[in-house]
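Take a look at this one chain, the form predicted on its own, written out in structure tokens.
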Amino acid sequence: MSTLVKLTAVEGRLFLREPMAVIFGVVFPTILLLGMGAIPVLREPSPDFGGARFVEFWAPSALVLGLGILGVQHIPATIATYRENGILRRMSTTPVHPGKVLAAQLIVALAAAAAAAGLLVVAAWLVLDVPLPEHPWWFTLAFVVGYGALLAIGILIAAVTPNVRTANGFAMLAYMAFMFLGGVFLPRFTLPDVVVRIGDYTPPGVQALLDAWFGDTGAATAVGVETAGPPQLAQLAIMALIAVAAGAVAAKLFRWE
């Protein structure tokens, strides 16, 4: 068994032993969406959403909530804890390359996010009658690229912060910014147009998820997108660039202690 596989298996077991990460990162987005769906008025079609329902429009934002917790809160705190407790220093005396430590964290976080996305999409479909993604391949691509950018930023925070307190501080700032731009705190149709446009190109790309999920239905056009459908390639390209750049800098600046 390769070193990366062993590290990933260990990190996976450690993740499952953290009930807060599992609950808030994987399960809570679905619970929150279903809870909002229990409010009758939010299940009714609205002209504010092009004839769609609020639960449809807000579903990608609920997913963004979980991705943010996993990508920019859990990972920096975990790696900073390893560094502060001397675990990384002890690992530095072994042949393990720092890239493998980061890769194991990324694989576990990606698996957790995929579980969160699958749970939310299926539960929304079965319970709230939210349609399945109209463009599943585009949705998958938007999810992987957008979350990859988010993970890279989380890894970058983990790579440059010396202790848990600093990591949590930077992670919280990044998390609040991504949640605001992703429409978690305020529905995106209530935000200024310039803020909405910035959010279109900010990880994890809530508009790209919305476009791929609902295509040319009302939910996809609720924030003023004139032509809905698959995500714009410019959105995906910019987030892919963010992922590559942040990941490269993180690998370059990573320190064992």
Given for the second form:
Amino acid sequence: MSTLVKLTAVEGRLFLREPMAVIFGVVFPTILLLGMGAIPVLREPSPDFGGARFVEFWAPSALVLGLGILGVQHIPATIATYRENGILRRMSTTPVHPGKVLAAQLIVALAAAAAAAGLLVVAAWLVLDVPLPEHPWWFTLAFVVGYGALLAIGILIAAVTPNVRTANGFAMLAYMAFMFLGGVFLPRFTLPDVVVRIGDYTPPGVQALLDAWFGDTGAATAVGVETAGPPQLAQLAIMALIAVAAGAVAAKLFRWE
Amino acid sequence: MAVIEVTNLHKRYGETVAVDDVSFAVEEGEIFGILGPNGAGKTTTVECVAGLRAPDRGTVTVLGRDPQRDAAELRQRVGVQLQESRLPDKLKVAEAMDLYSSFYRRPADWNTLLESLGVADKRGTQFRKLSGGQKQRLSIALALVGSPAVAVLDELTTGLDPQARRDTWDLIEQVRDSGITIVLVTHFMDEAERLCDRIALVDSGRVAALDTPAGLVARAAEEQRVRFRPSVSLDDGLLADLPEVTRVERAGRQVVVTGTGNLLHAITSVLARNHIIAEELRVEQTSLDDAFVALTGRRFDDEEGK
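Okay, that was the form predicted on its own. Show me the form predicted in complex with the partner chain next.
Every chain and every other molecule in the complex is listed next, the one we just looked at coming first.
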């Protein structure tokens, strides 16, 4: 156990030395949301969001942006690099299994995402007067399940690609898809209904985050027909299923060198 | 006492035979060289010794144990430096040493280790900022940080400049003198000749010869080589037909004749009869390079396409 703690501390330090991951994965969602909030009309309640404000409606999408950077960009790139550079191979000659490095990576990625979410929620609350999550436990659960699914897909990408270049290519494709479905590029109320419904079940689950954050207020119901209160269990269950399936396939196919 | 015993090792990847039939024993406290061209099966052999791969046939014993069954125990006692094993770019030297030393039951004092390897002043330097030689030293340090009984070092000096290579050789001798048995994998003749107590010459997945460097050279010593530039064009067959000649090759405008017995006299007689003058005539001494040719019947660098 102590080697895992040590590995996590080292991987954490290495993460902090990657300015791109820290800035875009952790800090950027908050900056972007605050930037949006600097535009007066986006702070005004609007009938488009059921009487809520754009900054509220879009806040979970800002978080999706950061989670995507961490889960399907940073993680597959790092793991593929560790494999390509023989870092996992070197470790497999020591008494410690290289799987522990991957575990440490995931712990660090989870901590970074939690920091990104905490920063976003608190900054939105303090600066833009966005209420704190209505259902904090549901919010945490939706975050963990949705981000877990995203991480599993990130590891799956690293598992099935032969080298860093291909891994980065697949990671970019996946990232674009998740960003689009998560309403990062275009607010979800502008998307066709079918795309919105697909997005409900796509990691990291922007609608579940929205539901848990705002309860049955207008922001959450803007693009959902009948959602109210805590997130729908079906959405969380499907994302949990994606996490388990992607994780299992990745574990099966993963090559250490 | 044999520290490592490899008997009739055979390993294939699909249809490709990487190691055909390799046997050798490494004695305690020696530097044992596994020498051969690229693709000869050296790395696969040591990967089986290190327990990273399971042999398809044959047995491997390290410190009296089976690398597959007793992997956990052997990883504590065998230090391995594999080729093309890097570290994370932004990991600092001290962080790497601290981390890897925490993997072992009885780690060496890594500060002392860095000092003896001459990289103590690089403690705070990130891996990506180290020179090639410093990276190799760090690699050796990581292979030794668990206080191993055996160290396996694969292609240690590939890509290093001549000075760094010589420094690394000194280091390896120091390590051996500290009582660690070393298995050195290399495709450099000069490295094997300089460092190894004994050498297994591996070619196409088999051990072509196993001896001391001097012993290997002596085996090939009856072979000599004569090199010259003929004054007019020369039919190779004239020389190849001589009983003393085993091989005729061309190196640019020069003819290189390898053979035994009174080779020089035989060649000059034929040339004189044909009124050909041998310019730039030289008789060359046998080296480990020649030993390889003599023992395997082909040039050492064939597989590198030179």
